[in-house]
Every structure is written in C-alpha cells, then in structure tokens.
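Encoded as structure tokens, the following chain is the form predicted alone, with no partner shown.
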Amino acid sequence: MSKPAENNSENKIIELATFYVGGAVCGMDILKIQEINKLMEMTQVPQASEYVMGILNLRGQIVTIIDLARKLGLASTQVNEKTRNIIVNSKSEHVGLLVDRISDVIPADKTKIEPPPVNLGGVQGKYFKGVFKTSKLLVGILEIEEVLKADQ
C-alpha cells in the first residue's frame, strides 16, 4: 500500500533546469533537455527571424541556435564565458536556447506552482506556463513548445 503514495507523492515533484535571461531567471522541465554546451561556431542563416542566431553542427545534427532573450522581447544576450546553448529536441528538430548563464536544478512541487503572469519582468506572458516561488527566487516556468513555435 505505501508503493502507490511513494509514486503518489514523487509525481508531484518536478526538477527544474534554472537559467537567467536577461534579469529574469526561467527554468524548465529537466527531462526536456538533451545537452547544455558553449556556444560554437555558428553559421548565419539569412533572412531568418531576429531571434535565430545561426545553426551549428552538433555532433552531425543541424541544430538552430535561438536567442532566448530575444524570443521573449527582451535585449539580446551579450556573448561572453558564462553564456551557454541548451540543447532542446522540439517535435524531432534539435533547437539551442542561448541564455546568460546556468544556475541549479531545483525540486518543485507541482502543486506550488502558480499561474504565470500576464507580463513576468518585461517578459511575455504567453511563453511562461507558470511561476515557482523559492525562498530566494521566483522562477518562470517556459513552456518551451510556445517559445520555439514561428512567430504568427
């Protein structure tokens, strides 16, 4: 009988992969993340979005390089040594989140998490599907299939 509560109770918890964009700090669903790697050389793709950065070769994947502060209508991301590419699969296409930096992983209660906002920093609400409060941080949850569909 204490099986299905263990399972119960272990369903609730979801570990989130925190990042900062801008001033915000976002995060997201761990098991959606393939990799997190610096940024490489990249090739330019023209008359692309003003949020694509370009496309790389990744280990014989084409993938395409976002800038994730753009996406959500903030500043770009000035490249420096903490700024890093999270690897995302999106319905069979590989898709690289640039961010500023990494932060840590964080157990949330499924149950703490709240509705997101309509504007969360200066961000877009429409890309958040909630906000989980630690005792430090408020951290707006992507709802990464929204961020990497085209712009309509």
Given for the second form:
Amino acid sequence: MSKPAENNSENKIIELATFYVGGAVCGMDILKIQEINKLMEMTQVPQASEYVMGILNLRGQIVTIIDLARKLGLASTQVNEKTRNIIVNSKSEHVGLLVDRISDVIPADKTKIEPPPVNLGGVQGKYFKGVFKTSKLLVGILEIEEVLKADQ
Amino acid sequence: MGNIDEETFQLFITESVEHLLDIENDLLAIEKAGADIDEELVNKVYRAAHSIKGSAGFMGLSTIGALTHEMENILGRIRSREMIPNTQIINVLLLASDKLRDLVKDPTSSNDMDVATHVEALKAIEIETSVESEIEEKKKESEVPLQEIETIDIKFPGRDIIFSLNKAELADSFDEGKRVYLIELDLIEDVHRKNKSFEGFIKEITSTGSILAREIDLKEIGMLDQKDLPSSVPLIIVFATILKPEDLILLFSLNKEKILTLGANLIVSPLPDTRKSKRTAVKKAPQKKVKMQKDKKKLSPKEVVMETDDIIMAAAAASTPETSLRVHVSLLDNLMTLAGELVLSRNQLLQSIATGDKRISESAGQRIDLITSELQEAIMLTRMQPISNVFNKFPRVVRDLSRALGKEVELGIEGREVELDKTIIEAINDPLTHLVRNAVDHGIELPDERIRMGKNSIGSIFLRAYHSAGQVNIEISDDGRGLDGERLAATAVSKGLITEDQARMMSDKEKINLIFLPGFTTAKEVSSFSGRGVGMDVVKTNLDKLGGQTDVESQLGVGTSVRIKLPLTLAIIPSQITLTGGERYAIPQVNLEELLRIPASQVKDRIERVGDAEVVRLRGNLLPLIRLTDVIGARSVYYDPNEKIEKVDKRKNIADRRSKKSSILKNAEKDKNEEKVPDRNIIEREQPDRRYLAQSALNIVVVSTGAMKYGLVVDQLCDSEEIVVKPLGRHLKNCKGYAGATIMGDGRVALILDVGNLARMAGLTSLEGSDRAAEVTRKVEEERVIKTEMQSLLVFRSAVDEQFAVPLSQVERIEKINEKMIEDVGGKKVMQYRGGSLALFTIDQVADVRPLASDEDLLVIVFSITEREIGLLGIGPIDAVEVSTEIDETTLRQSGIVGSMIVGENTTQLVDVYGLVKTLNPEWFVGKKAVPSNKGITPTILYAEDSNFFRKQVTNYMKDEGYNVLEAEDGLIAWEVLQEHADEILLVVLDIEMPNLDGFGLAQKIRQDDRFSDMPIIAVTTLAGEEEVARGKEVGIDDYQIKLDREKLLNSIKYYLASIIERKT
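Alongside the form predicted alone that was just displayed, please also present the structure of the form predicted in complex with the partner chain.
Shown next: the complete complex, the earlier chain at its head.
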C-alpha cells in the first residue's frame, strides 16, 4: 500500500462513540469527547431550561449537564446505574450530555455516512448530521455544536 | 514590517502606552506651570515622544513617526522657551497624544490612519506663535517712545563697538520668547557678492525678526585713503528673533562663528553646539498673549457640546482592558517558594497515604491548608493594582470638561495607592468617569454663580479612596449646587415613575436616591434644573454588579458626595450558605445585613400582609419579604416531625391567616385580594398545630443591594464560608437569579444568588419596597403608640421558685462565681473583684422575699451606682427577655421591688436596685444632691410620659434628686403645661412614643417657639436606635437616655440644667 493511500484511508475512517438516547442509538466523533463519567451528584438549577439536568463539579470546574433526550425532544432520561455523562469541550467550556447508556466504539467510513432521512425534519432534524448503517443497527450521528447551543 | 515579530510589537505597545500615560499628566502639569517652565518635566515628555518616534521609525510605522515628530517639535520649542505653553498648545498636544494612543494600540493598521488634522494643528501652533509675536512686537515698537528709555551697553567681543540698547525693548524681546543675537555680517561678502541690495537685505532680515541696533565697524574698513578696497565691511547688528541659531545660519547662509547670542543675563556668548544646550531662563510670562488667545478661541456653545462628547468618548475609549500585567519580581519569588513548598507537602502526603501513616498525612494536610491560603493571598496580590490607574485619567477629564463648560474646577485626589483587583479597576473606570463628569457638568456652578452664592469661584471636586472594614471606599464629592430632593421627586412624579403619594412618603434621602431610578431623566432635561442623573441608573447597576454599594449624600447649595463601597476582589467572597428545597445557595456577605429567625409562635405577630405582599416587622420598620422558592421556582421543604420525613411545603402565604392585614390604602384592591385567597384551613386539626413547632420557624436573610433592602425567606440557614466564584455555563446565562456557582467542601456545587436580580424578578423595586414599608410603618406607628412599650429585662432568680428581673440597660456585667469566693467582712458581704472588693447584696436583705438559695454556683449581677460598682447575688437560669406586658406596680410593691409582671408564665418581680442600695447604704448618697439651682430656686422639669409606671418611676427619682417635676400624660398635655409654666420650666424630659402628640412632634413644637428655643430637651426611651437618635437630633432633641438608667439620666439632666442656668445668669 502506498503512503498517500494510507493517509487517505485514515482520513476517511472516523471512530464513532455510540450511546443510547431514549431507545435510539446515536453516535459522535470520539475525538470530541473529553471523558465519560457516572457522576450523578448534580445540583439542580431552578429556572434553567428543562433540558438542563443540573450542574456538576468536575475536578474544580462547573459543568452544565444536559439531558440529551430532553434536548432532542424525547422523554426525559431516568437516572440509573447505567446512565452516563459524556463530557465534551465546546467553546472553552465543558458541557456534559446525559445518556441512557454507553455502547461500542465503531469505526465508520466517512463516505458511507448518509444524510439524515428527509422525514427527520423540524426540531430533531437539525441535531443530526447523518446516519451510519452497520450490519446490525442504524446510528444517528449528532451535530454536536447544534446540540450544545443554548435554547433561547 | 513583515520581519518584525509579534513579541516586538507587543513590547512596543506596552512601552508606548506606558509613555503615553505619563505624557498626559505631565502635559497637564506643564500647563499648570505656564511660563514657569519646569525643564525636567518638559524633557521627560520630550523624551517619551522621542522614544516612541524612535521605535516607530525602527518598525516602519511612519504615521506614528510623523505625529510624534510634530509633537516633539512643539515640545522642543517649549523646552527651549521659544514658546510658552498655554491652554491652546497643551490642548493640541493632548489631542495628539490621544490619537497617538489609538495608533499605538493598533500599530499594524496605524499607517493607514489619518493624522493630518493633528499634524496640521501642531504645525499651526508653530506658525501661529511666530505670527503673534510679530504682531505684538509691532505694537510694542509703537509704544516704545512713550516709555522712559533706559539703555544698556553691550560690547561686542573683539571689537570696539558698543551698542546702546533700549532696555525695555530688549526685555520685551526676551519676554516674547525671542532670542537676541549679535550677528556680524560682511556687507561685501554677505550682501554685495550675493547680489543683494543693502536695503533688500535689511528688509529680508526684518521679516523674520527685528533689528534692535546696527553699527558698522569702521575701524576694520580702514581709512578711505588706503589704496586697496577693503576686503570686508563688517556690519554688526543686534537681532531679536524667535528663530533658532540653526535656522538663522540657514536663512542668511552665515558662518556660525559670526553669530553670538545675548542671554537674558546680558552675557554675550558664542553659539552653542546645536540643540543640546540649556538656555537661560525667561522670567516673566507674557500674560497678555495668553489672554488674547483665550478670547480669540472662545467657543460657541455648540462646539462646547461636541467637545464634551469627545471627552467622554476619549475617556471611555481609554478603558480598554489590559491583557498583560506587571508584577513585582519579589512577588513572583514568593509564589515560587510557595509552589515549592506545596510540592514538598504533596510528596509527603502521597508518601503517608502509601504507608498509611495517619499522623504524617494529618500534618501534611495542615501544611497544605496553610500553603494554599498563602498561595491564594499571593496570587491575589499579583492581581492588585493601584487605583491611580483610574484616578490618573481624571485630571484630564476635569480639565477638558471644565474648560469646555467655562467653569473653573480644581480636582483633589487622595489615596492613589489604594489597591484593588484588576478586574474591579477596569470595571469602575466607566462609572467613576461618569460620576466625575456629572460633578463637573451638573454639580459645579459657573464662576459668576458661585461668587453670587458666596463660594470660591473655583469649584472643587475631591476624589478619595481608602480602606475600611475590608472594603475599598471611593468618595467623589463636590462643593457644587447639590441635589434638590423636592425637584427630583417632582420630576419623577411628572415622568410617571412614582405617584404623588409615594413622593410624599419619601424621606429626603430616598428622594435623592431617585436619581438611580432607571429612566429617571436625561442630562439636558435635568441640567436646566439643579440635578444630575445622566444614566445614574447605569452607574449604579454597573457598580452593583461588582458587589459595590452606592450611596449619595447631598445638601442643596453645599455639594454632593457619592460614596462607593467595593470589595477588594471578586474571585473569593465570604458568603452565607442557606438551604432551600434541599439545595444550598450562597448569598454574598456584602449583600447580607442580618439573619432573622422568627419563631413559629411569633409569625402571626410579625409577618403581615399588605395587599398581596408580605412584610416582616423588624425593629419597628417593615421589610418586604421574598420567598426564594417563589422567585426561582424551587420547591420548599420542611421536616414533618410526625412522619419524620421531609415534605414539600405547600403554604402559599407565609403570613398566618391570623396575621394582621393592613387596611390602609387601596382598600378596594385589598378586598379583592382577600377573596382571591380562600381560607383553606377551616378543617379542624387533630394534631397540635405545626405552626407552633420549632421546625416551622421562619428563616429570613435580610439582604440589601444599594437602596433596596428586603428579607429573603429560605428553608434553613447554614454556615458562612469563603467561596470561590465560578462562572455558569452558557446554558444558564438566562437564569438571572444567580451570580455564579461555587464548589462546597463536600464537592457539590452550590449556586450563588444575585440578590439584586432576585428583587427585580420578584417585582420589587426600591421604591415599591419603601412605598410598601412606608405604608405599613405608619400604621405600625399608630399601633405602637397605643401599645405598651417593649422593655428589655434580665430575668434571674434568688430563690429557686421566685423570679426577679432588672432592666437590662442597668446591668454592667454578669459574673459566675463560686459561693466560697464570698467573704463576710464587717457584717457585709464582699468579694475580691478586679483588684478591689465588690460589695454584694441579696434581694432578701431589703425586700420580704425568700432567702437566696444556698447553691455553690452563684451569679453576681454587677451594677454601677453612684460611681461605685455593686453586685447583686442571684442564681440561674438567667435570660434576657423583651416584654411588653403592663407592669403591675401595686400588688407586689414593697421596698426594693417596684412592681411585677408575667414573664414566661412566671410572676416576676422587678427589682429596684437603686432603692435596694439606698436602703442598705444610705451614706453613699449623702452629699450627692448637688442639684444646680437657679438663684436658689429648685429647678422645675417637665416630664411627658404616657406609661403610668415609667412616669412614676422616673418622676420619683427626679424628685429624689431634688427637682420639681411637672408630669404630663402625652405630648399635647405637656405642651399645655409648658405654656402655663413657661417661666418655671427649665428642662423637658420626654418620651418618644406617646399618643396624640409624640416626642418628636413635641420637641419640634418646643423648638419652633421662640421662648423655648434653647430649652434643653432630653428624650427617654426604652431602646434608642440610631435612626431614632438621628431623627431626634434633627427635631432638636439634645440627648437620649434609657428610661430606667437612673444614673445616666440624672447626670444628663444635671449637665443640661447647669448649662442652661449658666446661660440665663
């Protein structure tokens, strides 16, 4: 295999961290994730938007935890021993996404990522940048910056 | 420019900005000095401009170079005294330095910026001054003959020629900043050979200066009969010009050796080498010239407005936050040491954890604790900046603005060295600029007006910064016209911001504080009155954001003073932790006034409803209440003692159903409200009412933000802690109720409350608050008059089942002693106390009560009577209580006991300590009756008091002392009595709370009557609050005393009587 080809294939494959949100499998580029934890000692913030679960002390930093299901317009997540926070760093601020449970990391060929189905329009549509099909399941790839935007 | 790296640029910027900072103040100093030029100062500015020019040239920043070059030129001429710095010149220089600052801040694009106007202005000054001097010169010339001519003889070195110069003319030349040269010209070499006519040559010279004298050295020419034509015809002229020697050489293409200068000291010297020389001093300033220029440059009003705007813009622009900071190396060294220690302690800790040695890990933990706090302090210090960084901008602002407005203002600054956190320094720049600007614009009057008012024509503004109680105080005071509370109120009413009713109920201070009301007014509209108020609400909001408190004091015609209190730093703040809905909330201590816990049993008495708002009664004032749960929508929980779990509190109103509802104002509205709140609790409860359990006590945090003060109801009060403020994420930016978050000791996050915003969210503005309070205060006042006053008592026992009380105010101290410490000496009980003996008494020695319990542990209540201390023996439990029950002065009265009342279900006897001591030691009181007498007549005192008990008590001890006492049951009766006995009564003692006419009213009435204007008035109260005392002073009350503090009251009476008698005789 020649070198350019190798580079090319590296660029083409991204690793997707997948997780369950309200029954559906979603994924995001693993490189965007800072860490995944199961800290659930959140402080509630009255008055905050409904999708904000609370705030959390992550080694001295205040992290806002967002209930991803709520943000996507699904029923709110029930916290149990499987729920996890995916901490992502965006715009020099840490934000945590609360998900039902974490699943596998799957390599995905960029070229095989298809645009989101047209009927997934409206509010939900803008949160997905594509879908990726594996032999077993369909992974919705999140448009993470959009998810992290604060609702007005 | 491409090869210059970013770092060099940064260096250039920092350096230049520093230079520019100095330039501004130095220029102002130069202006102040006027003609009395301080060369050092001018040199300093010159060097600063020069070094900017130098580095700019190096980096190819041609625009900056050009501008600095022109500045340098002017400065050079000032330095060489060719130009006297006047306001005009300094102004142009200042504007140029402003422009320069803009350029320097963005050097990469500076070359594209236009500085033509500044360069032209600078050039114009150079030309203008030359032209002007010529005009004046001509004027002078025509004036010369009128003066008596005094001459000075100057000898040209190396020649026999002696010039007789007109002294006045010479002096004038010097005064105008000209230099005087002695020039040797050769008519042949310099004139003839260059094809000039003599006449033309002279004309040419006089266009640049004036010839004071001229002479041809005939000796040099030789005799006419000599054969050869003379090779030179030396013409020597004394030439006065503003030109520099360099220019002179250039102009006439002269030889340097042929020019000599004449100093003001009249010493002729050869030309110095270029410009490095120091020139002799010019002594007198050309006053005339400065004035002339002033007249010429009188600005039309429109221009003034523009200029002031520019000034504000300039000041605002100057507040760009700095990104780098200079820190002293010693501080960094200190940090380094601390970091080193921290590492060592960490190693120790890790090791001890590995080995499981608890002792070592404990000590390491302690060390880390210590180091951390030191580290915190040291890091904080690096952020500290002197307030002069802000203050130093103000001389310029004041100067520019006052000039533009035609006012004369002197700015005093004190406390430049006070240090504040960098972020605060940056944030206070704008608000302070605003305040200073307001002081000049609206505070200080025009000079004529000031003179009319009998003030110094020069207004003064004083800026002061100082530390106090862990906070930094900044005061901005002026001696201007002050604020007119009435007018402010009228304006606010006309703008519909408050109602007339509200305005009527406001105190003067509240009226003045109206300027902080959003939308109160804009500059122009208020300037026509006597106010200020340009965006004062913005000023206040900005300062509030910093945790600052703003306070305005103003006296009409005398001046205004704004005081700002600021925390030293924003990063770490002491806070009160509270618990609501199971979550902790921190309230910054700066906002905290006090903590209030209202026992469940008192809720119905102290919480009241006005309309649909709840208020708490706090020391006679009413405080609006806000429930934290209501504002932010959290659940409130309470602990249910029956089910032993926490339950959600469902109470809609804090105020009990049985609480009083205020019936004043908005009657109709109130009725509607009443309907809206249905009585939910009609069902009989089987269990004891929860309302009387300790858990249902109401916890109130009394907070204040500036003018607003309210009570925040929380579920629980916890500790106070120092917290580190962390910002909230962007998802929570719309939650206005929080100032941030912090991490508590257990690792969980707590929100920090923004009490100002909470109040706003609850719809509570300062006015509403005060309105609400004023409304109910009135009613409370009325009620209080009817009700018996509260009395603070110390309750104790003598025998186990007999309770006694003494007025708390009389008690000096309480000591716990052992029975063995009591000695029996000469039939009297004493104990050793503070190096002496303390006489001890028991109540049963005088009164017919049960004997003192034989207990090992005894209490000694120490009183001070007739300047001696005595101890009353008793036993516990002791308690301080406030009772309002009527004192029964008949049933249990006996010697030593003045009356009785019920305290906590026990009959309690009130001890007459004074009587007790008097019965036992009558000799102590002998010779004490040194009552001041009025020509042998016993002085008469009028005593107004509504409570029978107190009236009798106080009257008795005044009579005991030997005074005549006239009693009155209320203020009105007192006034009548005073009218009747106007000649007898020398002094009035009055109670404040009385029906019909209260103490304040009575005092006012007395003071307004000419006959009694100097009558001493002493008020007696049960509790004298500061506000009350202040109010009393206002209406003319001379002194405040506590009712049952016999000693002090009598001393006060004696003092005032003595002074009034002295005055009358």
